[in-house]
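One chain comes next, on its own, written as structure tokens: the form predicted on its own.
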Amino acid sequence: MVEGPFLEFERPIIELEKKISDMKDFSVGENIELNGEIASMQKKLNKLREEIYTHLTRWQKVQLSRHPRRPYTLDYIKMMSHDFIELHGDRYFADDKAMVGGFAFIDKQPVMFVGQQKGRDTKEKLYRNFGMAHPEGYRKALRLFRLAEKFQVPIVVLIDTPGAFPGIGAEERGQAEAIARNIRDMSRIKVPIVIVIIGEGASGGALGVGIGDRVMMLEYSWYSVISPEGCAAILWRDAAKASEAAEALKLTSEDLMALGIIDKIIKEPPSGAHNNPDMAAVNVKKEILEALDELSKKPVEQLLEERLNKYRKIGVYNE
């Protein structure tokens, strides 16, 4: 049975899981054979789970991307790699705890990981600034990108942020300039770059580390110019209309695949990555290694040209 917080649309699943768990306990405690009844309820549970998760609205997928038990960047790094050495600081101002990165090995493949990190409890959320990076976070990321380029190590970026931090201090230290510089310079980095949106991918906060040769999304993640709440606040002056905004923004992995903005959707375990983080990590690891194997065979000039062309084509339409 699933423990911990859950989303409202998951309630029927949680309730049925509890009934199955109670029946198993009763069967053991009273020494009564209930395998047939348990199997029947398990079959009903599987059908209910499939029915709910195959008919999710865009807003429900946004909620799943923010699930409090969903794996974060450091979770994936721990599950997918070994010998991770975290690197700190931007060499200008500070070490932004919302942006993490460092060298690691995925099997025998050396990589440079970079990504936003959220927190679980209140203390950690504040420590990580809710995954919203300051300018020093983006400058740290760029420093790590250049370090990876120096040692000819491919880059893996795991994106999960509700946006770049919009505070006064961040603006004073050049938030927009830091993001713009990253976008420019990432297009020139002479090693393969694989991007994976593992949760939320909001606005320039995501794009500031989101320029790469392959862009992939987990099935229940989202990627958009603005959050549904922000869009609703602007268009309707009512953040409660976030579900309507999510439908209009077309921000799910299926939407972005159809629009040609991403290259691949990474399937999540049944009921989402939060219900089986290990399986989710296996799926992400497999896709990263396949992408790096393909990209590593391309000459640098071809890699950079294709990277630029990839982003030039975004937004093109026929009248």
Given for the second form:
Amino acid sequence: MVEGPFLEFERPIIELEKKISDMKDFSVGENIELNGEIASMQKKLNKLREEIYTHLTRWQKVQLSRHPRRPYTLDYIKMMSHDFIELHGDRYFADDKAMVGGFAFIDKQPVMFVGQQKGRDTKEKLYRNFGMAHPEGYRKALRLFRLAEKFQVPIVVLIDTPGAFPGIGAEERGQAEAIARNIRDMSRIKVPIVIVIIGEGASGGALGVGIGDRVMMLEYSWYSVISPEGCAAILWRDAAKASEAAEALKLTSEDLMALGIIDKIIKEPPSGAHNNPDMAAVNVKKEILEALDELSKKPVEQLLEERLNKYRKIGVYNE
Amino acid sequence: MAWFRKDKTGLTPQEKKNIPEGLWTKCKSCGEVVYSKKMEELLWVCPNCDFHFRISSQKYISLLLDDGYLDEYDVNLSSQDPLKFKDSKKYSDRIKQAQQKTGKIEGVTSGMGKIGGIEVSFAIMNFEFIGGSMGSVVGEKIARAIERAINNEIPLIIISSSGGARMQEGILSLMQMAKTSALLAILAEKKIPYISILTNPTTAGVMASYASLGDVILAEPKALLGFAGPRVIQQTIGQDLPEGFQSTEFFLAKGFVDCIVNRRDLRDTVIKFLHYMWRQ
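Pass me the form predicted in complex with its partner chain as well; I've looked at the form predicted on its own already.
Up next: the whole complex, starting with the chain shown before.
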């Protein structure tokens, strides 16, 4: 049984789950055999779930990517790896709590993790600035990329951000410069880089840590040039038109696969990662290890050339 | 109730004039009224407050390049509508309108030219074309300009003016930031100079990619420069923004621009930098 907040379109599933659970309790408590009924309800549940989840709109997928119970970066790091040591600070200004990173082992494979971190309750959300990094976050990330490069440790980036923070301090300290430099320098980092978009991949805030050799997206994550709300506010002059903007932006994992932007969609457990975080982590871990295994066989020159070409060829135009 | 609500029919396009017409021109910044012919002589820089009016890419070319000549490349690169994007207007119609309005096929003019006798790869963005926004074509033309600099071993000069990545091409627009910046890494490794010139306005996706990556970054006075637009910041933090925030002068004070350069000194300044950084 699921505890905690849920989305409106999840309601019928949650209600049916509750019924089944009540029936199980009743069956045990009253010692009445209800296996047949429970099994048929379970069947109905599976069917209902399939129906709802195969017909999700893009906007519903965006909502899933922001699900309050969805696993965040540090959750994945904890579930996938061991001996994680978090590293702090950009050495210039501060330690940005919206961007985390550090060494860890995935099984026997040492990696450098970097990613945006969101908070779950109000206090934690504020502490993490809602997963919106400042320039010092991007500069910390670049410092860790360089550190990983120096000691030949491959890099794994988990992306989950509603955007780079738009604020006075962020502008004063050069948000644009920090992101631009990261994009340029990541393209030449001499160790394999695997990128996984685990939730929200909003614009420059995502791309600022998003250049790599393999780019994968969890099934119910999104990645685009702007958030649906931002797009709606500008083009529709009404942030409430976000669902229309989400449709127009073509921002889901399936869309990006079709557009040739990402290399792989990582399947989520039925009803989304939040309903079975462990299984989601198993899937993500498997894909990361496979990608690293393949990338580690390439000589550095080939790795960098292929990385450049990966981005060089993106674009649709007439000539 | 809805009966008193204003009928919204989406964005109403407002024809923005490329160059203010009429006998007299009022400065948008200080309100000074100047004889238009005089403004033309002053390269559309306000004699009272130094505000730089927006001028056409053709004007910059004549201002900057030897004999005002650019050997234009990639002239026929034009946009598709890969997402079949539609808001209040179809993207494909938006492109057509922009083409009619500007007489240009897309938001960048690029090619080869000379500055002070030095051959350069040159590109200039056109803000009048859908806000100078960067979609696949803008990204590709900038990428090719960088490649021309790499392949011919000649300096690169880009004049930017842009509201950012073009929303109507979604993720493809975002990836142009990656494409251009990755090529600039190669240019930097070859130690070929890149001079980035920022004009009003340069923000968001363009500012957060190639515009910020010049070996030297020059900017015209009083331009709007930044990552996020002022309106977005205001709404996010719920406060008024300080005076002069996100101006060229602010950018210089915070350490993100090398020099503020008046338009009339732009050519000489670029030549000086090339003399320091480039030996043919």
